[in-house]
Structures are given as structure tokens and as C-alpha cells.
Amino acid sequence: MIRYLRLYAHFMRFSISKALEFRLDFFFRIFMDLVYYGIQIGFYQAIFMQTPLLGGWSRDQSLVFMGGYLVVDAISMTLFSNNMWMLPVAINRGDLDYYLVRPVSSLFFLSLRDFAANSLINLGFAVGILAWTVLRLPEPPHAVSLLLFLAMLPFGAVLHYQMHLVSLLPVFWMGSGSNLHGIFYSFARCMERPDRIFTGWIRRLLVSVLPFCLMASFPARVFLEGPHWPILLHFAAVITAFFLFIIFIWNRGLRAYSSASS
């Protein structure tokens, strides 16, 4: 665990240096994260002015899972999503076979190599706007609903990024996974949802089986109703059985990939 942690320090002091030599793409990134923070903002107050209640949550209540879904998005994209596009490119171009032949885990390699420093700073305006949102909040929360809400939303991140994983997986049958970015990017949409307005298989679909809507929505309701042992069991078994599907899926994967020196 200790060389892990030392390496993805390592990972960490490479990424933001390199991202300062190229300052204006550093800063702009930045500026366009806060442009699509004021958009949702935008959104939410522009539903309110039509309707009091959005999945059976207030205003308030609504902007804070609106805030929970920017940190988990913000996490997401500081600690794997640079990753993510550039995993099939890896194992298109045989380049998997440099990272096979290290003495760690090539999933964690590929997975956590790129740290996105821009994203870290916008971390810190998404965790900004969450804190106001709780602040807005008529009643003060309750200490352990709200130790469990931060305590939940890393692993919202978590799962955000294990569904990214398992869309990119097929990659290792297919020629290309250009168009499986945006098939993942389609559906991470529901993210941006209260679960309560999906009904019937649908909403089961989303969080089981595409368990989009456990990412920001099952921590929020903890915060917002209090925890219930079934919501935090649910959320615990969907992370973990996806865990083991990916470890399954890349082993095999990994006996499928043909390398540059095959």
C-alpha cells in the first residue's frame, strides 16, 4: 500500500507540472468547468420557477444533490478521466504492453497515471457550491447524515468511474472506442437526476444494472431523509459487485489483447 501511495504521489507531481507548461489550456479548463457550474445553477432555478417539488425535493433540498453531483463529477474528472480517454488508445496501439511489464497493477497504472490538476482547483469551487447549498437549508443537518453524504460522495466518484471502465472494456474486442465515450457520456447524463423522477423498470435499471442515478442521488437522500440501511447496503453492493465484474472483465480482456510485439 505505502509504494501505491508513493507512486501516485509521483503521479500527482508529474501531472500538475506538466499541466502549468501549457498555462492558457490550464486556466481555460477551469473556466469552462465554472461556465457548466452556473449553467446547472441556471437549470435548477429555472425548473423552480415552474414547479415547487423535483423528486419529491424542495429547492433546497434539490440544489444540494445538485451540489453533490458537481463534487463527485469534479473528483471523477481530477482522478480518472483523463485516464479513461486514453485507455482504448493504450490498448489499440499495443502501448498496454508498458505498463504490463511494471512491477504494480496495470489497472491501477492506467487508471490514476494522469492526475488533472485544472480539475483539483475546480474540485475546490464544486465543494464551495456544495457548502452553500447546505448552508441554505432551513434546519441545520443532521452530524451523521451529513459525515455519511461526504463520506459517500468519493464513492459516487468511485462508481462514476467504474462505469466509465466497464463501457471502455469492450475495446479490447473491438477496433475502436471512440463511440463508447459517448455512449458513457449519454447515460452519465441521469447523474444530473433525482432517481424519484425515473418510475418503474427504468428507475430500476438506473440504479442496479446502469446504476447511474446511485452516484449523487443515494447520498443525497441519506443527507436529505436519513440513512436507511437498505440505501447504504444498496449503494455498498452495487460498488463492490462492479468492482469484481471489472477485475473479471480485464482478466479476461488482458488474455484477449494482442500486443505490438504479438
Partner chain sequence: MIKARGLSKTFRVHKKEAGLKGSLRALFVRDWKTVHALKGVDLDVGAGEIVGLVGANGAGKTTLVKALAGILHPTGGTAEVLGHVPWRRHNEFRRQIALIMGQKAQLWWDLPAGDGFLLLREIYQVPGDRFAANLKTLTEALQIGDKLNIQIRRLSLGERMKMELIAALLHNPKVLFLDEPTIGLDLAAQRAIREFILDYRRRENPAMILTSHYMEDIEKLCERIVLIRDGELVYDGGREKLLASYALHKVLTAHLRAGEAPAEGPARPQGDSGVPGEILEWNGTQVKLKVPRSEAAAAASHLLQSYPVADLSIEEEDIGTVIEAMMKRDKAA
The other form holds:
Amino acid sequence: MIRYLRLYAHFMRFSISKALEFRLDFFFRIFMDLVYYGIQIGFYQAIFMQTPLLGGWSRDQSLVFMGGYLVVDAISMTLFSNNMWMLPVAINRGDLDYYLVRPVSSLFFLSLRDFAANSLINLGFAVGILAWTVLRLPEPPHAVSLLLFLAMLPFGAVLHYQMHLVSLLPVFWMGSGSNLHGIFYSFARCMERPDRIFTGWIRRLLVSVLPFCLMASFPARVFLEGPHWPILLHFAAVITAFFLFIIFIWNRGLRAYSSASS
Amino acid sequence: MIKARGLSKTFRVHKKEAGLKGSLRALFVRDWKTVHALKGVDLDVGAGEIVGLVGANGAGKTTLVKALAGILHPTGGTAEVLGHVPWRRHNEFRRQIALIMGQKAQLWWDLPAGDGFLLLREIYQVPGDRFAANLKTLTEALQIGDKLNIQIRRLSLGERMKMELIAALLHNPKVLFLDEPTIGLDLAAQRAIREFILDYRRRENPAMILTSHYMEDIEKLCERIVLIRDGELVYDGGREKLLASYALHKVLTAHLRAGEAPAEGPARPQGDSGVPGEILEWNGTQVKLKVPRSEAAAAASHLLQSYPVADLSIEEEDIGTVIEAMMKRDKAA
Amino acid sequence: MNIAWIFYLQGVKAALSYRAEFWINFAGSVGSQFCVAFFLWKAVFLARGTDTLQGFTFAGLMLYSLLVPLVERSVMAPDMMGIAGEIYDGGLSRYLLYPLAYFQVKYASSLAQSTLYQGQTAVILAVYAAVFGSSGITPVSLMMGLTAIAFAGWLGFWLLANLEMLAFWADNVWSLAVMNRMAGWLLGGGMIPLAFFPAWARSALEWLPYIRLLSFPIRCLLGQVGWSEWLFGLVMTVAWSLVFAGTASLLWRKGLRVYAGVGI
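Alt. form predicted in complex with its partner chain, vs. the form predicted on its own above:
Full assembly next; the chain just shown is listed first.
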């Protein structure tokens, strides 16, 4: 464990040095995410000009939910996103060989070796936006709910990463896979809307096998509507299930990879 | 055909202190370092000439070639290739030149070479019959006609290079830039490409500039050699003259008559024993010495008198060694 | 044969060679965008309890939401056209060497992709019309809309070309392309129809380029645009295209002076 933390510190140092090397790109990326934040705020402002409630939430409550998914997105971008972009390339080009010969979990290596310094700065902005939305709630928040909310958001980011990874796993058997990201990001849009607007079987999908509604909506519900055990259990169960599923498929994939490469 | 005067190119690169602190600092304050890739180069190349451009890595060879081919905009100086300023990239100019880079594929990676050639025919507007004739001559010369329908990425390195050569010559360019055309190829492929280049010169009489790290390329192809070091030309002249004025040594090889010398050969002289120069080889049948030019005659007669010599030859030093020695000397100076 | 035409055909061939991925990606992205829009507007209509919002019925809004990803793909077709990549890895050298006009080649290739997307748009509209009726789309509005899309594609090309050419100085500019997309998404009426914006915002957006990329062609297709507004819109599209073509040629000239072709 300590060894992995020390390894991670090295990843961070390397990535930060590398990111700062291209400084225009570095600033562009920070600005890109700020544009994204601005657009989300603009969207909710415009929607609430038409309706008093969305998925059971008022404007103030929806903005807190929005602050939540901006934080989830920023954490995921900081820790995982770049790595996920590189993953299919690494597997296709055979770079995975380098990681398989090292005495470290290949999944750990490939998921975390690139740390996005620019997104860390955006995480600061996202947390600021979240704080602003919480402070403008008409009633002061309940301390336990707030703590649970803040504790659940990083797990929402883990779930985000898990889904991205799951969408990429076919690359072990498919060869190419550059377009798989597109599919993931298409579905990931569902994260940005309150879960209760979805109904029927689509809703059932979005809280189980495609758990995009869990990433930010469930934490926000715990915060806005008080902690409910079923929600917390549901949240934990899905993350654990995906964790086990990914380990299983990853090992299957490695076997396919090593028997296919010459 | 090619004329350059005072050609110079400077790049700006930033220096970074090692470590995280240096990176953070570099985000806001940058120390720039100016690199002079070319410092006032003068060069003339006429029709039918093959000029060997020789220099260490980073000496400015490729920069010079790219500037003359119009890819790079130089910082200073003038150049005229076929009466055009290269970096204005007039279509008339581009239709008459070709650049081949051994390090970089220009043909479309996912297409078979044949398709790529057809596209080039349209790009260069080569008339149909001339295109067919050229393609036939070129594929026959390189013996690669059967590979035209295979995607470029599935070809071997040697085959790919041959395709690149064909692609570059389909429009009968009058000026040819060859940047390491034989890099990474096996000896047979290297030889084929060299012969092919000479053949093309016989037919079309183009002006060519060739860079290579293989001295054999330079030796077999170029009568004229241009040495470049740190962006400056340090030598421009004939290959023979380069040897005559810069080769400090000659190599004497004496074959000894069998039977007359002891089986293990004449005793190898130790220290300052009267044998002139440096001993490169000394065994029962052959003696090889490297001697200063001025002492070559004396050394030869010494060998003839002292040993049972069957055959004696005096040769110039290997051109690679001469160039290497020159580079070192200039650096020291 | 004309050289631009050859590159166009080559682009079509290349796009078709990734058939499966192409269609999966297309269906996934259009389907999920439409799905989110469907539930969002359903929730809004339910909360409001009205039949129309800013002149849109629920069915009309759905058609609009379906057209957004389709038109977006036709006018801002390729995320990146490869200009930045070719500057970064030196692939640009090839085009500098050949007697070609670089932008002509690039436009021909990007047009190839957007033609395919337009074909998909036509297929989906036909299916929609067969199931739900034509809802405002007439042959005339179709003609007006497709013309607007063609002009918008030209504008989108020059807009993106400007951003990609910043790679002469910045190495990596995909973030700018993403920003461009997001800006088009909000300011062009992709996220919500511009009718839902406050009046002051609408009149300001009228003069920006993004409205010409999405909102304007979609409204043309839906038959919401009269002849004079149509002409005005096309003129604005062309005017913005000329502005961006001008800055692009400036960037091109400046950029080539610093272009190193990778590896001195």
C-alpha cells in the first residue's frame, strides 16, 4: 500500500512537469473547463425561467446538484480521464507489454499514471461553485448530510471512472477502439440531469447497469433530502459490483492480450 | 539550379530547470535559448551534380534541405531553386522538385502504393502515357512491381523506401533532395537504391542534394562533398580534394610471400623499432600500416627492404575517417 | 479529374471503411442526446402543465432536439480535421511539398464526412416523417435548410481551421476544438432552443457566428424562417466565413514562419 502511494507520488510529479511543459495547452484546458462550467450554469438558469421545479428540485436545489456533478467531473478528469484516453492506444500498440513485466498491478499503472494538473486547478473552481450553491440555499444545511454528500462525491467520480473503463474493455477483443470514448461520453450526459426526470425502464437502466444517475444525483439527494439507508446501500453496492466485474474482465482481457500478441 | 546566399535559421527553445519547482517557474517565466540551426550558408548546385551533405546529428543538414525544399521559412538570407524562391511554394516550383525523407513516410499509410501513385499523378498532373512509362521504368529498376497492391503499412522498411523513391520520381523532378534515403536498410537494399539514384541521374540530369550517415552512400554517389558543422559549411569541394588536403595518412598494405616468413609471421616490432606510422594489422601473411602522407614513400621502401613482400598497395584513408578527423580537429580549433 | 474531387472521394472512402464504428457511434450519440432531451422536456412540460412552451409543442421540441445532433454533425462534422495534428507531427510537410492548395484539400475531406452525415440526417428525417407525420417540413423548407447547412458547413470549417492553426504556437489545441463545440452547443441553440433565452440575449446572439451553425439551419428545415430572414441569415453566414477565412490565411502565413517540420 505504502509502495503504491509512493509510486503515485512519482506519477504526479512526472505528469505535472510534463503538463507544464506545454503551457499554452495547459491554460487552454483550464479555460475549456471553465467554459463548460459556465455553460452548465447558463443551462439551469435558462431552464428555470420556464419551470419552477425540475425532477422535484427547485432552482436552488438543482444548482447544488449541478455543483456536485461539476466536482465529480473535475475529480474524474484530474485522476482518471487522461489515462482512459490513452488506454486503448496502449493496448493496441502493444505498450501494455511494458506494464505487464513490472511488478505492479497493470490496472493501477494504466488507470493512474497520468495526473492532470490543469484539472486539479479546475477542481478548485468546481469546489468553489459547489460552495456558492450550498451557501445560497434558503435554509442552512444539515451538518451530517453535508458531510455525507462531500464523502460521496469522490465515490461518484470513481463510478464515473469505472463506467469509462467498462466502455473501453472491449478493446482487448476488438483491436481498434478509438470510438468507444464517444459512446461513453454520450451516455455520460445523463449524469448532468436530476435522476428523477428519467422514468420507466430507462430510469431502471440508469441506476443499475448504466449507473450514470448515481454519480451525482444520489449524493445530492442524500444532501437535499436527508440520508436514506436504501440510497446509501444502493450506491455502495453498485460501486462494489462494478469493481469486482472490472477485475474479472481485466484479467480475462490480459489473458486474451497475451495469447494474441506474438 | 540551386543557389543559396547567407541562409540562416534560428529557433527559440525554452530551457527548463529539472524538477517540479523548475516546471512551476517555467509556467510563468520562461528562459528562452536561441538555437542557430543555420548560420549564413552559401551553396550552389548545378544540373547533374550530386552533393553529399555531411555532418553530425543536429549540425543543420535537414534544416538546410527543408529550407531549400520550401518547407521551412529561413530567418535570413536568400535562396533560388530553379529560379523560384522555395518558401513561396509556387506550384511551378513544386512540380519540379522532390524531397525524400528516410525517416518519414510521405505516402498514404493506409493505401496501397499503387493508389498513392495515382493520386500523385493527379497532384502533379503527369500525362497518362508518361506516368505509365515512368511507373514501368521505376518499378522494374527497383524490382517491386508485384508489391503495388499492398497497403504501405504492410510493406517492409526496404520496400517502403523503394515506394517512396518511386513516388518522388514519377513527375521527373529536376531537383531532388534525399534526406537519409538508405537509413535502416540492409546492404542489398542500400546497394539497389544507390544504383537507382545513379541511373536516374544518367537519364534526367537533375541536381541532387543527399544527406546520409552511411559513408558508403557518400563515397559511391557524390563527387562533391559539403561538410556542415553547427550550421556552418566548413568544407565544400570535390571528394578527391577532400582526401588530398585533409587526409593526413595513407594506408600501406603488404602481402607477404608464404613460406619465406616464419609461420607466425615476422616478429611484431615493439615500440620505436624503425617501422614508420601506426600498425593496423600484423600477422603471418599481411601487414597494414597507417603512415603520414609525407612518409609514405619511405615507409614503402622500408617494408620492401625488411620483409618478403609479394604485393604492396598504397591507399587513401577511408573517407569516413577523414571526415571524422576533420570534425574533431575543427572543434578543437 | 479535379484534385479536390479526388480528395473528396478519398474522404468518403476513408469514412466508410470504419462502417461499424461509425454507425454505433452515431446511433449511441444521437440516441442518448435525444433520450436526455426527451426526459428533460417531459419533466418541464409536466411541471408547467401547459401544451406549449415559447411556441413549441412537445412534439415540435422533440423534432428540434432530434435535429440538433444531426445538423451539428453535418456542419461541425469532424471534431478535428487533422490540421493541428499535421502541424504537430510534421505531416504538413507533405502538403507543402506537393503542388496543392492545402485548405482546398482539407475542405474537400471534411465535406466528404459531412455529406455522409447529411445522408444520415435525411434517412432519420424520412423515418421520422413516416412515423409522426411531416410536422412543418416541406420541400421548400427542406431546400432552405439544406442550403443553410451547406453554408454553415463552410463557416464551421473556417472557424475550426483558425483554432487548429494555433497549433503552430501551442502544440496541442484539442481543448480549443472542444470549447468551440461547447460554445456552439450553448450559443447556437443546441442545448436549448434560443427561443427560451431572454430577449436581450437573443438579439445579441443574432450577430454571433454560432447561431448560423445550428439554430438557423434547423429553423429553416422546420419551416420557421421566411424568405427575407433566410437571405439575411445566408448573408451573415457568408460574412462570418469571409472573416474567418481572412484570419485563417493570416495565421497560415505567420504560422509557416515558425513551422519547423519537427526534428531539426
